[in-house]
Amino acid sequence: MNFEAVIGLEIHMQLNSPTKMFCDCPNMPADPPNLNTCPTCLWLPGAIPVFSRNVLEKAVLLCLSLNCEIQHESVFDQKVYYYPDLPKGFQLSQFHKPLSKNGWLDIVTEEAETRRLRIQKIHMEEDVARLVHETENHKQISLVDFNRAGAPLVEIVTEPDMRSSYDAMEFLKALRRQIRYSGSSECSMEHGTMRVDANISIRPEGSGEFNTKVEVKNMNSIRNVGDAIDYEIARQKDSKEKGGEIVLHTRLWDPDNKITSPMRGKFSGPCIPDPAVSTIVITEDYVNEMKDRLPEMPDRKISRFIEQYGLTEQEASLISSELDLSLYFEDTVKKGASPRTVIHWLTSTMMSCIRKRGLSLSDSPVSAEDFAHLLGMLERNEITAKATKKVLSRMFDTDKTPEAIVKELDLKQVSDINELDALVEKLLSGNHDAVESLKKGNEKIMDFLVGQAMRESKGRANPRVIAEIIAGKIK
């Protein structure tokens, strides 16, 4: 029998308010143990929760970028359970009315097909503790630090809509896009802002069936979605083909052995509605409001990107990628470099550098106009691609502009047909098998010409004009 896979996600996504959800602690989880606490986020009996309204503006934009419709109440619950990392033994959270629904997003499937995949909800709620294990005294220990208690996550429940692991990564990354582009979150796997858990059943291939299905945790990347959704897929058809039953449970992704392990069963405790925090309520007005504040989009800003700048669908896709990229691009083009000349340093050269040195573009030392000014000196041939990479790493380094590095390392190219012939003329006069091997057609000897030039120049010739000169000679 043919099985097919029927995926659904559910993602917590940590916004990046100042405070917390509920108090005026500083949302920053990875500060010192215990250091951003006080009795609301440490759950003392009698503290009371105050809703926080830049929570709300943050999760309203994630939740507009992500096309859902804002309910115009929402309210909070306590979602009962104990653990450790929740020591009052709930969690305020929205079950009953939660503060969107109905959204969506287009992906590209394998099949190079266009797929709207549903997203069902997104409700508000506070995050728990961290626990911390460590070992005192060669025993195990564990400590609770309370600096995420409290912090402000949105969780992000999807329709079953997905049948493979590429569906579920290609909406992964098109969700942390748009969230991104929202400013509501930094969606990093790797910093635990975003976690994702994927629920996974099979059903004979053509079936509208749901069968049982089996959660999936522990992921910390994008890739790692995949492998924990390919594995659980293979396994169920495993026990299927062998008589065995799904049952529903947890299950741990183990990214070191690549299998996922039982966890425990699926536990879901009563939402009984908060008497503390008071119903939220959102105006029409509101809503378009934060509409407004939110930026141009990726899917549109890829359309004007091809008719304004004349880029490939695939090179627009790219500088969309990240809002910082695109705004950086747009800046350069408009200072004065071309598109397809920025395009291709800033994507390649200038992120090289930007890695390299721990930092992201917003942060870059290098400003958009200075940028577009040395872009173009090369377009103008004063110097070459080499000359530009050494200049561009040394901007990150000093506050000088391209044109005073330039200057200071001598590197100005040197295009002038007199001062060149000179050189061609001796080095033709030194590579007379060079000349004859050239003169016969042997079009590859041009190349080690040219390169004996740019040598014997300390890399300043311009390496067209020398290419000239050697051929018009050879004529």
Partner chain sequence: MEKDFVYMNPDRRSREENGVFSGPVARLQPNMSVEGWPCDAGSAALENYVALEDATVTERLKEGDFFIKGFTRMGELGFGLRGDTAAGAVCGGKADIAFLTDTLGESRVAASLKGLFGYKPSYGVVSRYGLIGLVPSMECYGIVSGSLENISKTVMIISGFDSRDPSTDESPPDFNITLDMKNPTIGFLSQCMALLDEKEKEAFRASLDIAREAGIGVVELGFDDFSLMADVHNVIGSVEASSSGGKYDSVRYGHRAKSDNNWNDMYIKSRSASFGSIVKAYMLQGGYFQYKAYSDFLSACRIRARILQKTNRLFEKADLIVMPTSRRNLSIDIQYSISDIYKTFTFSLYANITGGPAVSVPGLAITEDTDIGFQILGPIREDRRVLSLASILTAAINRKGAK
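For comparison with the form predicted on its own, produce the structure of the form predicted together with its partner chain.
All you get below is the one chain by itself.
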């Protein structure tokens, strides 16, 4: 029998709001342990949670970026469970009335078809404290770090619309791009600001039934999610073919051995409305205000880039993959550089300079204007590609303009025919064998001669002009 997989995802995103969800403590979970705490997020007796407006803004922006309908009223519930990372005995989460419902994202499937994947709901919840297990005097101890306690999360629950690991990975990439554009989360699986659980079941191909699902956790990259799904589909098929039953349980992905293994039975407590946090009422005006705050989103931007700058779809998608990249691209183009040159230099050399220095494009010391001037010199053949790299690298370390650096390092490309003619004349007269070989049609010799000329000119000669002169002389 042929089986098909039915996959739904549950994604936790940590919002990058300045404060935690129910107090004014900084939302900086990675700070030294227990630095960002107060009676409210330590859940001490007498404290009352006060829902932060700045968290709501981020959450609404996120929901809107995923085409979700914001609910007029949403309510926090207490999800009751007892564990040392949750000393108040319940987690504030939205169960009965979530913030948002009915979203979607389009993906292009492996078969190159566009498919709309539905998002069932998005709700807000607070993160719990972090447990650190250590040994002290040969005894195992557990420590609790409350920096993360009360950090704002949203949980995105999809419909079971995905049929393969490919679908799931494409969905996650699209999701991450949309949310990063909205500016509400860093969406890093590596840093734990994006956590993905996958619910997987299988059914005979073509049947509409939904069978018992298995939840897989602990993936720390999108690639991992794909691998874990593939492994789990294969495991379930194997089990079915051997006549086994699939039972509802949770499995952990082991990235080193690339397998999933069962984890402790999942305990889910009741969810009761929280009496302390007020109902969140969201007006249409508020939603519109938030919509206006969203930047131009990727789909629209890609079409515009294709039309306005004559890019291919691939180029437009590449340059729109991150908001700051697309903004920097457009700024540079507006300052006079040609779009294709900008894409090439921005995505390769510029980004590698940025990453090497541990920066992000938005805080790059090289302005789009200077970058455009640099690329302008390259386009006008005033400097070589090699020199362009050198100048760009130098621009990160000084405040000087690219023009000043070119002058300082004497990198101005020589395109003057007379000057280059003399250079070539001298070169050819010293390389008789090479000239003969070239005349006989050995094309590789041309590269050698151009290389020699470049060396002679200390890299400043325009290689294209050199090649033209050589070709003219040996005719």
